[in-house]
Each structure stands twice: as structure tokens, then as C-alpha cells.
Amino acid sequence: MIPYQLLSGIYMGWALGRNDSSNIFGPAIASKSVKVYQAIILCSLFVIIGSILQGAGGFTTIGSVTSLTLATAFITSLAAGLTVTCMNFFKLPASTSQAIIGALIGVAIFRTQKIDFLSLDKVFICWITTPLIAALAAYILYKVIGFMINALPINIFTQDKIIRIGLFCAGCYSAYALGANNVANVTGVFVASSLLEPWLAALIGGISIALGVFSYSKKVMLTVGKRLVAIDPYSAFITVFAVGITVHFFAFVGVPVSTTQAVIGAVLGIGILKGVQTINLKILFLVVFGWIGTPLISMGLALGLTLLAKLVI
């Protein structure tokens, strides 16, 4: 029988998959290069593989922020999951990494527990550099791969076919990187509270994220893929590839980061190449608001849920 505390983690995984799958295949779908059902199947499969093979790296970082019990682990995941769901409801891209960290801080503040600020400094630095690295990766990839494709003695139809195949491959790679990097956001608190072993946490977390992928968020996909900057199949390929490289890099670092921030950075990197005037500044403002609001909302929910639990119990 599944411990009831783990239900909030499964819910968090569902919310993560629903939110972040749009970041992985959203640009491809926005460019009409990949069909929705194809994206769902591929993203679900590779996110589970990434979680199992490489997902345990971020558990240490999540567990080092503050000490957790089963009760506080339950509240942390529930608060983070509710935050991501609310942000999606208002069509705002949300960072699951920021949501879980905000919830952890909220629980620690209420219980007057020690917070490891050295771990938080590392996390904050990674958050700041995520969109910058993604933008740089997209900028370089756009020029280098474009040069390589144009140098090939092939016609435009063959070029288009190569780009679309590249989109499929980049999407699968990015889904793998999503599982490897972000599964710690789902079940890391349950490893820290000694409910789950890392291998089991990676498996359950990966499956939970895959369940969320099947609840595909088209509204969020359009925000990060199409409405922020006009996107064509080649730009979509570069965006997804840059996101995969960025998120996978931080999986090796052991810090869960936001695929939302990565995809926005990548799209903006391409937007700079095409001209700043192609960027939708209104949508960019909403995205930035989501980045700031996500940890604050999650922290507030965690504080409120902890207080409620204390009053009831």
C-alpha cells in the first residue's frame, strides 16, 4: 500500500510533467513539426529513462536545504504541486524547482529550523545562470548547425527532413535530461525523510512525471513556444536542443533547475539573432513575474498548510 505522504509527491510529479512537457516539445509543436500524440509518447518514455539512470544526483541538494519529517515532506510536495497547478491555471510558466525550494524554506521558517544557506546559494546561482547558459547554447548552436546544414549539397526539402528528424532526437534527449534533472523535485523530499531509497524514488518520480505528460498543457506550450517569439522548425530544433544541453549539464552538477527558464533563455537567444523586435515583451514580462511569484507563492502555501496541520493535529 502506498503511504499517504507519498501521494503529494505523485501529485507534484503530475504537476511537473504537465508543466514541463510543454517546455520540452512545446516549440516543436508550435512550429507544427511534431504532433501532440508523438510528443506525449516520446516525452513520457524518455523522462522515465532519465529519472532511473541519472535522477538520483539531485536528491542530495534537495535534502540538504533543511531537515524533513514525513509530515513536512508531504506538506512541501503538496504546496509545490499546488503552486505549479495554480500558475498553469493562469497560463503562467512555472518553475517546479523554484516551487519546491520555496516550499522547503516555508516549512523551515514555520518550524524555526536551520536552513543551509550554502546549498541555497548554489541553487540560486544555478537558477540565475540557467537562462544565460541556454541563451548562449542556442546562439552558438543556431550559427554552427545552420552553417553545417547549409554546407551540405542537398536541396531545401532534404534540409527540412533533416531538421524535423533532429527535432525528434532533440526532444527525446531533452525529455531524458528533464527526468535526470527534475525528478529530485518530485521525490527528493521523501529520500531526505527516509521514506524512499534513491532508486525507488527515481522510479516513482519518473512515472509520476510521465503521468503529468499525458495531461498535456497546450496553453503553457503556446506561451513558451509560440507567443514569446515567432518560431520556425529550425529555431524549434535549436531551442529544444539547447534546453536539453542546459538541463543535462545541471543534472551533472546535481542541482534541479527550471526547464521553463532554460527554454525562455534559448528562445530569447534565438530572438536576439533574429532581432529583438521579434520578442513579445508582454509575454516575457508575465514569464518573469512567474519566476518571482512561484517561490513566494509556494512558500506562503507551505506556511499555511503547516499551520493548518498544526491546528488540526
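Positions refer to the first chain, counted from 1. Rigid core here is just the name for the largest C-alpha set that superposes within 1.5 Å across the two forms. Every value quoted in this text rests on a predicted model; they were computed, and no experiment measured them. What changes on going to the form predicted together with the partner chain:
With the core held fixed between the two forms, Gly26 has its Cα displaced by at least 2 Å.
Relative to the superposed core, Gln38 shifts its CA atom by 2 Å or more between the two forms.
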Second form
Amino acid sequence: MIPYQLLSGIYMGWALGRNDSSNIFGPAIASKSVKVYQAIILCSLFVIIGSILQGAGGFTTIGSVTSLTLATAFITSLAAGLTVTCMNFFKLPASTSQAIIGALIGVAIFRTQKIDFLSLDKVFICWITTPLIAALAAYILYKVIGFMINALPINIFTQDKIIRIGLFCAGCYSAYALGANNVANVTGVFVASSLLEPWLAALIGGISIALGVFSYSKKVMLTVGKRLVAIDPYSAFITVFAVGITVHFFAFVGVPVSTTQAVIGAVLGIGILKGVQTINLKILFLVVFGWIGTPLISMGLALGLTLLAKLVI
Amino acid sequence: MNFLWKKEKSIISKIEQYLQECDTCRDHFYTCMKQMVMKNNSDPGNKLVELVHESESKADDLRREIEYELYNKALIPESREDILNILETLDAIPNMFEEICFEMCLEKIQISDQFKQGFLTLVEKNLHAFALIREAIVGLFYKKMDVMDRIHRVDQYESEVDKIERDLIGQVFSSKLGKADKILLRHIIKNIAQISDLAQAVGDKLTIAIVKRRI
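Okay, that one was the form predicted on its own. Can I see the form predicted together with the partner chain too?
So here's everything in the complex, that chain up top.
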């Protein structure tokens, strides 16, 4: 039987799947490279594979922030999940990575526990460098792949085909990277509280993210996809590919990061290359809000939930 | 991955058929014009006019089928939009072939000997422009060739055609023909010259498609 505490983790995974899947497969759907049901199945499958094969790396980082009991793990996960849901409701870009770290700090503050600031430093550096690395990756990919496509003797149909296959493959790869990088946000706290073994946590985390992907509405996926494809299909492909590389890179580092901020960085990188201003004050605000606002909201929720739990129990 | 190729193959094949039908329409138009201009055979029952009409209708049907398939199934929306724009602009040319033939027939237009050669040159120059733009389309859709060079040559033809058109209209209005005949001839000359304008418009669409695809 599943311990009830794990339900908050599954909820968190569901929120993550809903929040992030559009960044990954939206452009492929909008470009008609895949049908919605195919995208959902592929995205879920690759998220689970990524979680199982490479997801364990982030568990150590999540566990190193502070010590956790089963009860605090439950509250942390619930607070982070609620933060993401609330931010989605108010149409604000949410990052599960920042939400879970904020919740961990909140719980640690309430219980006057030691916080490992060395681990947090590493996490903060990764957050800040995420859009920068994504921008650099997009810049290089755009140039290199563009050079190869221009050099090939291809017609309009073949170029179209290359971009559609690219969107399809980049979507699968990014889904894999999402699972590998973000599963620690979902079940990392339960590994830290010794409820789950890392392999089981990766499996459950992957499946719960896949549940979120499955419950995602076609309309939203298309909206996000079309917004990205609106740049132009080649740039959308590069964006998704750069996001996959960035998130995968941080899976090796072992720090969960935000796919939304990676997308913003990648679009900025392409914008710089094309001499187009793709970033404005509003987007800059959203990035900074992701870094500061998300963990603060999550921390506040975690503090409130811990207080509530203390009063009730 | 079959879903990526099947629909696309059908569209490529239909575009090929469409272009072939445009060629047939052009051939009939040329033969028809030669007959009507040189032999003054503008009988409404002229079988060649019917042939132009038939091939134009077939081309129209094929274009509609391509549009239906493009709207429903294949390609990235951006590619779909570019291909539709190119085909719709190109489709105006067979329409113009048909319109000119019908006009010549229905209005029983007779070309005086002094204008015959000018008319034929005008027709031929415009058909050259059409042939070039057709090559440019094949270049974009099927082979990698210097599409921009062909588009540039279409522009040159269009300028030449403009000059021939002005000269011919000048000659017509300097002649001793009646005013009504002059006006009818001017209208026909303008319609023939419009073929290269339409080819140029296709060239503009092709240029946009090419520039959009430059990475």
C-alpha cells in the first residue's frame, strides 16, 4: 500500500508534468510533427526513462539542503506542489525546482534546523546559469545546424521534413532530460526521509510526472507550442533542443533546474544571433520572479503548513 | 514515422501533376494564339480554346485538392502557407491564358497584319517568363538550383514585356483602326502582358519563401 505521505509527491509530480510538458512537445504538436496523443505518450515514456536512468543524481542535492522526516517531506512536497498549481492558476511561470527548494528552506526555518548553505550556493548558481547556458547552447546549435542545413542540397519539402524530425527528436530528448533532471523535485524528499530507495523514487517520480503530462490539455499545449513556433519552426526546434541539452547538463551536475527559464534563455540566445530583441522587461521580471518569488511563496506555504500541522496534531 | 512521409508524398505528386497541367494549358494557349493571331481564326467553336479551358479546369481541380490536403494534413504551418501562396498566385496564369483565349474568341478579335508579329513576340516573351517561373518553382519544390537567378530573369522579361506592350499600344492607336477596335486590342495586349506581371508576383512569393528559409 502507498503511504499517504507519498501522495503529496505524486501531486507534485503531476503539477510538474502539467507545468513543463508544453515547453517540450508543444512546438512539435503545433508543427504537426506528432499528434497530441502521440506527443503525450512519447513525452511520458521518455520522462519515465530519464527518471529511471539518470534521475538519482538530483536526490543527493535535495537531501543535502536539510534533514527531513516523513512528515516534513510530505509538507515540503505539498507546499511546492501547491505553489506550482497556484502560480499556474495566476498564469505566472512556475519552476518546480525553485518551489521545492523554497519549501525545504521553509520547513528548516520552522524547525530551526541547519541549512546547508554550501549546497544552496551550488543550487543558486545553477538557477542563475540555466538561462545563460540555454542561451549559449541555442546560439551555438543555431549556427552549427543552420550551417549544415544551408550546405545541403535540399528543397523546401526536405527542409520541412528535417525540422519536423528535429522537433520530434528534440521533444523526446528534452522529455528524457526533464525526467532525469526534475524527478528529484518530485520524490527527492522521500529519499532524504528514507521512505523510498532511489530507484523506486525515480520510478514513482517518473510515473507521476507522466500522469501530469497525460492530464495536460491539448489547448494549452497548442497555445504554448504555437507561441514558440511563432518565432519560426527552425528556431523552435533549436529552442527545444537547447532546453534539452541545458536540463540534461544539470542532470549530470545533479541540480534540478527550470525548463521554463531554459526556454527563456534559449529564445534570448536566438534573438541575440538574429539581432532581434526577444527579451523585454516583462520577461526579465518573470525570470527574476522565478528566482526569488517562487521559493519565497513556497517557503511561506511550507511555514504555514508546518504550523497548521503542529496545531492540528 | 510513416505519418511524416505519406501525406507529403501525395502532395508532392499532386503538385507535379498540377505543374504538368499548367504546361499543357500553356502549350494549348500558345498554339491557340498562333492560330488566332496569324490566321485570324477566332471562331468561338475553336477546339483549341476548349482545350485551354479543359486544362485550366483540371489545373484548378488539382490546386483545390492540394489545398485540401495541405489544410488538413501535412507540413509545418509556415511551409504550408508559403506553398499555398505560391500555388494560388501561379494559378492566376492559366486563368489568364483561358481569359485571353475566350476574349479573342467571343469578341471576334482580328489582328491586322501590321501587328501580327508584335502580338506573337509579346505572347512568346510572356511565355518565356512563365517557363522561367515554373523552373524556379521546381527549383524550390524539388531540386536545389539557383532559384533567385530565374526570378531575376523573370523580372528582366517583365521589363522587356512592358516595353513591347507600350510600343504595341502606341502602334495600335497610331493606326487607322476604328476607336472600338483600338480599345479591344489594347485590352488584349494588356491581358497578355499581365502574364509576366503574374509571373513576377509568383517570383515575389518564391523570394519570400527562400528568404524565410535562409538560416
